[in-house]
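Coming up is one lone chain in structure tokens, specifically the form predicted alone.
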Amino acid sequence: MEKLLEMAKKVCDQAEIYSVDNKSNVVSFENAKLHDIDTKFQSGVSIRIIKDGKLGFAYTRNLINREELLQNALNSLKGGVSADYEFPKTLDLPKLNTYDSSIDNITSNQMVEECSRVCELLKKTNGEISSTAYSYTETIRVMNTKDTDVSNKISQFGIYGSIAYPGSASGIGRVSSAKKFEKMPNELIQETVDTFNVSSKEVTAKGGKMKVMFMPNCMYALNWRINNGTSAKSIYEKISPIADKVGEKIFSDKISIYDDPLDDKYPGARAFDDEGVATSKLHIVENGVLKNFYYDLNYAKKLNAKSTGNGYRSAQWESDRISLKPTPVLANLRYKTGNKSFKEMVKMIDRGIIIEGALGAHSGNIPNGDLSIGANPALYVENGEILGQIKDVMMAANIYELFKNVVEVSNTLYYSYSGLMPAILFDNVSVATKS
């Protein structure tokens, strides 16, 4: 990498070298039984560069030939793409704990065995049964022609335990998530069988204006609008509604939302972003009101802002990251816990839903927060008790309105597709159903 940015350096008037090495170890269980043992090792290198003003960008999954690369770089110029903005001069960062190494000694068998004890708990249902244990390293470092050179290493060992209904593809399901092997803890299992259990009759009830519970599974839903609307893309290309709105209150005052890439109590901690700028703790709501926007430096530039140090290589949906360019993300997304249990809150609703899963999230006004989904499970609460599950249930709301009705959020942080993810129960809320 150094020799290819030194090879840069005399063509162009910046440039930046991004490489990442992973390794995953993947073991699943399905119908309580193994399934699959999948090792993948993944490695890449890309270089950005600026010349007259104009990117150009080019990847490979293997650096043999540097002249090719760059020469592919050099020629990707004419695409006319501007930039306008600086690599950063990133020298002195925290040290953050963010890698176990006792991760490498993690064995199939290990994982084997892990899931085989999870789904032996999960039995205690007539529910079908999968389980999965992956773990994973990374190595990402970050180079440019303004004396950065940064690089981090990552561990996590990850558990999912579900128990599906029976001819059916929906269920519960719950995660557990350490940078190092740990054991999925009995209380989750237990609470995803009781949760099971209490929701395994199909019921009907009708549709109209309830309470909703998100679980964290499902508040990607709601995140993809949240990131959008807060994004500094969003703000540019004049499509948030909230971009007039900072120092406003948007949304209820049980409602706090940061970025937090310095916590290094759980995996994924970052003290730079893909672009070799230092990360920091960035408010986005708090009680309420209207903090920030986040920034990478591309619109960070446009928008006469600093970057916040959230420009990352990613997309909404799974892809190879050497292959893409970065945006702004929050990476590190987080929720001020609230007061309730889980069971609490469960007592809490006199008619309405628990969504464990949502279908068709991508499908609405996603810059402006509108939603519409398929629950998948709903859960149907009456009086503070779970009676069953509902089929064929949909939901519909705009998140602006949404967040302002909230009952409220839960005690506990759960890992779930968005990472660390509470759950959050809403009032007079438009649902849906065949009754």
Second form
Amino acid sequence: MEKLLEMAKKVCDQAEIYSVDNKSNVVSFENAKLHDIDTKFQSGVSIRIIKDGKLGFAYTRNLINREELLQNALNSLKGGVSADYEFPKTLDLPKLNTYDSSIDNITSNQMVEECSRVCELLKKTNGEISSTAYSYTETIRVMNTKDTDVSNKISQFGIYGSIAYPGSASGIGRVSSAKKFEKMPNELIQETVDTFNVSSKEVTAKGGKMKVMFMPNCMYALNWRINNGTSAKSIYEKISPIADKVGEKIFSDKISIYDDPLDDKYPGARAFDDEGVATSKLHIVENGVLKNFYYDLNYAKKLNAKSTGNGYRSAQWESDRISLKPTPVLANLRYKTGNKSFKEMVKMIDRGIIIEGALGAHSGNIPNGDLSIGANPALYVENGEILGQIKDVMMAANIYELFKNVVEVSNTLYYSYSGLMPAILFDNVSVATKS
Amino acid sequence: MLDKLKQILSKIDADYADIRYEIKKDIVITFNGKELSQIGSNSTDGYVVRALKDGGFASAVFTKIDDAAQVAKTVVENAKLIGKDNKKPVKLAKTDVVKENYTPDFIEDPRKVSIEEKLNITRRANEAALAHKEIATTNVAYREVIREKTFVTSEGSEIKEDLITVSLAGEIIAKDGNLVQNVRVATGGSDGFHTIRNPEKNFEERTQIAIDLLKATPVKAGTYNCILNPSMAGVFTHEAFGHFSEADIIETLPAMREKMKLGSKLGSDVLNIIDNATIPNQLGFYKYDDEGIKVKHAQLMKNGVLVGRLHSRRTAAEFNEPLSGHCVAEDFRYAPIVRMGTIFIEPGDKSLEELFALLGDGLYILDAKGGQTAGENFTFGAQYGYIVKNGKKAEMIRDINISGNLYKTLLGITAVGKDLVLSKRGGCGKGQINIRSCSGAPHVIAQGLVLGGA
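Show the same protein again, this time as the form predicted in complex with the partner chain rather than the form predicted alone.
Then the entire complex follows, led off by the chain already shown.
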């Protein structure tokens, strides 16, 4: 890597080397039986060079042939992708606790035992049980010609348990995660069982305007739209509906949203982004007021702003980071918690649905903030009681309207598919049903 | 390479093992609005091994050859662990030993077209959209993915196959005040670069739709009878039915497996569905899957009755059904899973005019905008549509998202048109992306669809 950087220095104005090494082990139980174990050892190196204001980019799995990698990057300069920004000089970073070395000692056997325990507890229902445990370690290193040489090692262990309604393959699932091996909390397993039991009965209900509760596992459907509206990329492309609204109240005052990369209590903390820029806590919305957009180096330069340390190699449908250029991403999005528990929030619903899973979150008009999703499943609530589940349900909203009508944000955050998320109860939402 | 792979395989102490090595080359050219944001050509590679030992089957992926020994050990240990308390040992369906080096024919080989020419074509397509003042921005990308696969099994099969997929696709975003509307555009294929050439007309047409959507009315939530155009009906077939034809999905769901028994009546009498990746010159074509099984024509539904299923070697043995050759991986980062190849509704006898007359009042909805299936429920979006009154197309509508149900929605397909069209770009995500996932259909009438509205 050092040698590659030396070579690059000689032929261009600036250079950056990004490397990643990761190991993962995934154990999956289906129908409460051990079904699969999948192990991965992967690595890769990516190079960005800037010469005469143009960008060159290339990547490889194995750094066997440095000349070839550099030549690919030099070739791509000819395309004429402009790059007016400078790679950062990042020397002092806060020391984060992101890695627990005990992760290296977790065996497949131990993961099998934990999945097996979770399955046994979930079996108290008549549903079909599945469970997955994973362990993951990763080392990222970013070096550049400004003498930046930063690296970060992370560890993550997670476990997922779900119960499906027989014949449906749709059901209730929960996930827990930590930096080291930790058993799935029994309360979380019990909540999965209880939620499954109250919702197994199929009921019918008329559509219309009603209260809708988004559970943590489907918050990503809302977050995608918030991310889109507040990204420097959308601001630069003039497609954000809130481009001119900084300082204005756009959401209910119950809503505070921020990016918190330095919070190392949970897996995924980062002191620097994928461009080597130091990260910091960034308020996006505070008590309903739009505070900030988030930037990577490229869009910060275009918009005459500073990078907020949100340049990550990430894309919606592509996970091979070395093949991606950094783009603005909220990697550690959090919501400020509210005052009520999930159970108390259910009591606040006169008539409405609880969305446990979202379907088709990617197919609405995301730039405009529109959302039109299937609920999978939808739990139907009347007078604070969950009566059962309804099928063929869709809810639709525009997030800039939806977030004005917040009834409550839950007082706990759950681990979910999009990180730590609360449940949020909204009022006056359009719901369509078959009956 | 063959010898190196055989050597790795020889160190795996298993009842059966296979190894797949792939070199993946890609070219990406991306425009965001008028700016070129990425261009380049790259090559990566890696290995996937799988081992069956004492009734357990496990897989492992690695990219550094130095990890091979560790992986050979781990994958066998994991397989044994799976097999240990397993009352029903994993079996793999028997197959012939194949030795073949297969290179597909191209109408125009994309590797012989310079990157400058690819850039020019992409730029022209992008400019066709940006020429209109209503267009705020675009995201347009040319992608070329070359998978050079070498596959070896402990049974003696040795197969090489190259897959080259090209696409020119993206999103055109129109804006009026604070209202933003987007339309997708996609072309491409697996038989050559000719599928990309002269894209301007297509981009012009899609741009006009984006502009028209600024004036369209949001659809009201409710239940509607609809005519689906071929793109919509194709994605509908993929989401509503296709995923449940993938045996690995229902393998471990006893109740669903019972409902999805061959012979079950799931669709209306007019519905015939096939997966046929063997058809040449279409996106989904391949010869061997990533277990070395030759892909076959698979009739899945006949007159509404379930008659077949898509399999891996593992699921074919488990279900005691014939191998179909549908176990496919995205690339060297993944072990293969059961995937659709080219799934479509077979053409019926109705003209589009007849379908409109049959519909009477309802909606005409066009061009899929992504779908998702989870269990029996699925959703899919349409990019635009029209209200239909008395068999006549009336005003344009937007914000169309549909929810459906495996056991009910296919029974609501009451008429099938003659005009089969297959998709030109894939991208099904089932944990990993299948860029060759091809779907198609003629125009169809689907009754009683729930729309979310806006």
